[in-house]
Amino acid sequence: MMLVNETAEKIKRMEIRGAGRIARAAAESLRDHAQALSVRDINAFRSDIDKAAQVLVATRPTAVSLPNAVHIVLAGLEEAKTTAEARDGVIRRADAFIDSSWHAVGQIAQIGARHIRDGDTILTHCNSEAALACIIEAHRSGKKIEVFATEVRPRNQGLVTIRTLNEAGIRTNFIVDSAVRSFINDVDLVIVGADAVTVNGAVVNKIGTSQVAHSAAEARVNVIVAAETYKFAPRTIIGELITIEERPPQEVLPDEVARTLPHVTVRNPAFDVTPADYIDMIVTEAGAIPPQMAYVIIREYLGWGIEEFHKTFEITTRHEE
């Protein structure tokens, strides 16, 4: 289990993040651990990969892109009648979800390229793979286009964005998130990338999503959300909510500061729900939706029928019992 804690660790930390590396590190981390595990008993390395599941889904409650992957990989334990059979079927779906999550982002940015025009202004918030795709595939097509990347406070994920975006060579203006409404005017598009997507069209994202869709959409400035399919949330369909994770105040106020302000207390969300009103369209590997349709998705490019749901995600429950 080293190698599931470690990883498990540096996702909890942050030293692994944005949805899309979370999922991968997780797949990976089974994968490699089914490698290593030297039980014979089939039971006993289901009970061992199972336990390592719920070591990984319990680091970040909001990424749906985490349980979806282990979900996915677990799958390999179903038909598996010997441990070596087991064995097997965990790393060939680990790897296949591996290569299949670097494929999405590509073909999003095919996708979400076309829907970007010569001589639009885009802002981005946070750090999305799949939506810098986006904005990388347009520049490299060709198109004259200039970006507004906001800091992302408190974690500033926007420094990594704009460092991405200044080697693609791409004309980038770094800006605070409070001062959003202030250039919204100038901005043609936004694209941002996805958490977790519910069968609503919802989107859950970085916190300050929620803000910046409300501003473009007051000034009618598009929005398009750039996500892989299996960022798509199953269970909101029988009505459960998506947990918003909240950070240690420690990213926001040191303690030595907080010390001193014992009547104040530190929120520290690092989430946020824009509803599907505030969304023209969510671009996927699968191809571009209105968010209304986030059930085809579901159903038809994640596979989940209505007995899965109180089945496939035991793990969780068992954890937080």
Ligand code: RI2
The other form holds:
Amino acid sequence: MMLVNETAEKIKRMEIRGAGRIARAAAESLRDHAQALSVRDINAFRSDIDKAAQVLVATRPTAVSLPNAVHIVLAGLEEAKTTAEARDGVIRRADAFIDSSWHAVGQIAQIGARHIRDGDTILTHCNSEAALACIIEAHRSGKKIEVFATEVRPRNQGLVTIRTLNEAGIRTNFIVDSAVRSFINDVDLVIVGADAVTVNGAVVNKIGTSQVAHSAAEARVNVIVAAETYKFAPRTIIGELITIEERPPQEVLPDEVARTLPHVTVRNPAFDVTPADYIDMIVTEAGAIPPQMAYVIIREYLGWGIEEFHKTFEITTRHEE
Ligand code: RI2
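Could I have the structure of this protein in the form predicted in complex with this ligand, to go alongside the form predicted alone above?
So here's everything in the complex, that chain up top.
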């Protein structure tokens, strides 16, 4: 059983991390919470579930997979007539989301692997389940590939990546983040994951991704982003920006060192934005698309069209009047 507060703490501390994993963990803990909740009144049930959802969404602001997963799990809660119906709905939708999330990663692996050629050297940054699934599937299908994996300061997610690649038996070079440009000419393809994709096809991913993409563009190396459809950010349709999480300075510099440097401020943004111009393709479970087609994914697969927002605005305006 996954408790909401415990799950939220683990997501904050990054014990549970990775945009896909945090989305599934949120869905799972909402499901378990709904199952255990013993209130009889439908309104009390709704407000308790809403509170739990808010606690989860507040943990990390950037990965849009988290609010998207919560939105999917809670869809229909308002229409439910009884507590039993509301509870069953949450459980059913959470299970369906978790299943479809795993299925999506599998589909992305199949589609992404087709874009990896025999003999390719691939560079990846951070630790993305979706990106690694493409690489591992290409290897499994018999293509001879080699990987460059970055260290990923300050949280060293690169260590998780090289363990996974090593386990799969893939030849891997482990490099510090600042060595990307030195090796980019040895690389045929960059594959990374995403925490969020905006309506104009910009990709928000681990800090350093935009530098990697910039080096790749300069060296004419293609960049593929592996992202499930629930990583696309509906609210960017109305111009909302993705909040970039800034994490504690202690992740970069221990307090005892920082204390000796009173004029120094540590800045620790966890993510950066790579513009669509630096991305050749986004591989989703619905197919491989150019980044400029992001709106289609938001509309067709997440069910948010521009009209939805207009409707919301109309309702708000009417209330205000
Ligand atoms: P998957 C991670 O964020 C990385 O930025 C990674 O590229 C992205 O989520 C997507 O990962 P963090 O939680 O969903 O390490 O593909 O900050 O696993």
